[in-house]
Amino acid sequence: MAWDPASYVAVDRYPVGAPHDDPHRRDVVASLHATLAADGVARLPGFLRPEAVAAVAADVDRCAAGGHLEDVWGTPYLGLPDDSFPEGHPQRTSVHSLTRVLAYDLVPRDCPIRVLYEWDRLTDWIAGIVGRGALYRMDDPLGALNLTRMEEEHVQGWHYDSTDFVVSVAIRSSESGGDFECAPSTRTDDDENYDDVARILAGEAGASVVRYPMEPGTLMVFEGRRSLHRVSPVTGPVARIVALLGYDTAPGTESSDLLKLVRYGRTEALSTPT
């Protein structure tokens, strides 16, 4: 009997598999698209059912030892400090990221989040929220789908993403810390807004930084290229787990070898996939 991936989704609230002309689907997608356009973030609490959340967490805990410990310093712009800028400038300021990452080829084929990611109807659903035409899953054997496991003292420093948007699913929150924090619309195509970025890096952001709760089962679409964001240091014995789902508006997209080496510790997929 064929297994239906929709069984892992709260389809009564989020009608992922419904036709495009279904009124409920149309209203939900339109509302989420409007929220993303206005705030740079669209959150879908309770998207993944509790039993699926538990199954994904168990898979990550079981496979964690095979993941790569990404331990890197760099600027918020994902590059090396540029000494041509003055002391204290964001382009010269390094931030630390320390995260254990399971690449796509290490995620078990029957893991609920992998099955959902490979489901065309989920891709179509995300495309409706983003509103930029057709979307394609990344053609990257390592970076298409990631599961991150952040243990005590792990952190993701303030940064911008290299892609227009990121899709994540919260799987498990840490005992404390591990908050997703962002400063919405920090930069535009015409203005990097370095003064505000410098204040954020110096811990002087005040109300310009928004903290989003880490609620297991929540799917989030986030425009990370324009909004400075981080994950605060994790404290306590409970590891924070998040799934990152990679999409692009063009087919065949793949990460650079440098990014693969930094994030996964290798550039090639395993010869015997999981």
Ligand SMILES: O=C(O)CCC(=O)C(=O)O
Contents of the next structure:
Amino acid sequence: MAWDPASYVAVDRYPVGAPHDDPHRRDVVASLHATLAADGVARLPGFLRPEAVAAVAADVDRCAAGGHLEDVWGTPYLGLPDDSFPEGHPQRTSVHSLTRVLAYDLVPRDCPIRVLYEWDRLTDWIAGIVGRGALYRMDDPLGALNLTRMEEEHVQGWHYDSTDFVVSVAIRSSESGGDFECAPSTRTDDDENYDDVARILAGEAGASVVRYPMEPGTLMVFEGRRSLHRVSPVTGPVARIVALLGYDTAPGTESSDLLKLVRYGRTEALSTPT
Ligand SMILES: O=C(O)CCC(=O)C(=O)O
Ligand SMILES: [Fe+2]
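And the form predicted together with the ligand, for comparison with the form predicted on its own?
Below: every chain and molecule of the assembly, starting with the one above.
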């Protein structure tokens, strides 16, 4: 059976499959690119149609028990604290992440978000927003596409991602908490900007941290390698669900075995097809 990926997207608003020279597409992509460049985050509310959102939520609820419970303390740089740094330094500070994660190989093949992720036109659309030439889906049998289900008290501590760009698609919000919080462009290739990072970790960053609402169907592009971000603790009985689509500016990228072990509890893909 074949699925038409475009049927899952609000294409009147976001003409993902249109040719590059289509004026509407050009305008939408240019405006999102400008927002991403200015704010480090671009949001596309209502991108995933409500029926597709509901189908992804049902898939995640059904498959969640097979997912791994990531439960780890580490630095925002996804490493162990280094005692050679002074006390209070970000390289010496650990944060907690507790989240149920469905790895790529556990996402059903007909799950709308998987069908969309594997659609080259979506990659091309995201590349237009990012504006750094071609983008590639991660070549990672576990990490390329993740679905997370965050239950009460689950959290993702302040961190940087190991890929250039992460695209998240909000599927379900929790009753409260579970906010995506981001301090745009906290570091550059040459400057880790540890002072600001320390202030953010200490909860003293004030207005430099932006809280983005979790509206189901919203697609969000963010520069997770440059911008410190977290998900605040979930409260209430409703599990927060998000899809995370991994892209890189270089082909063939894969996360490290350590990161796979922490996040998926294994380093190899399951041999049985889903
Ligand atoms: O769930 C989110 O909104 C973002 C999660 C995140 O930052 C991550 O998994 O690296
Ligand atoms: Fe992240």
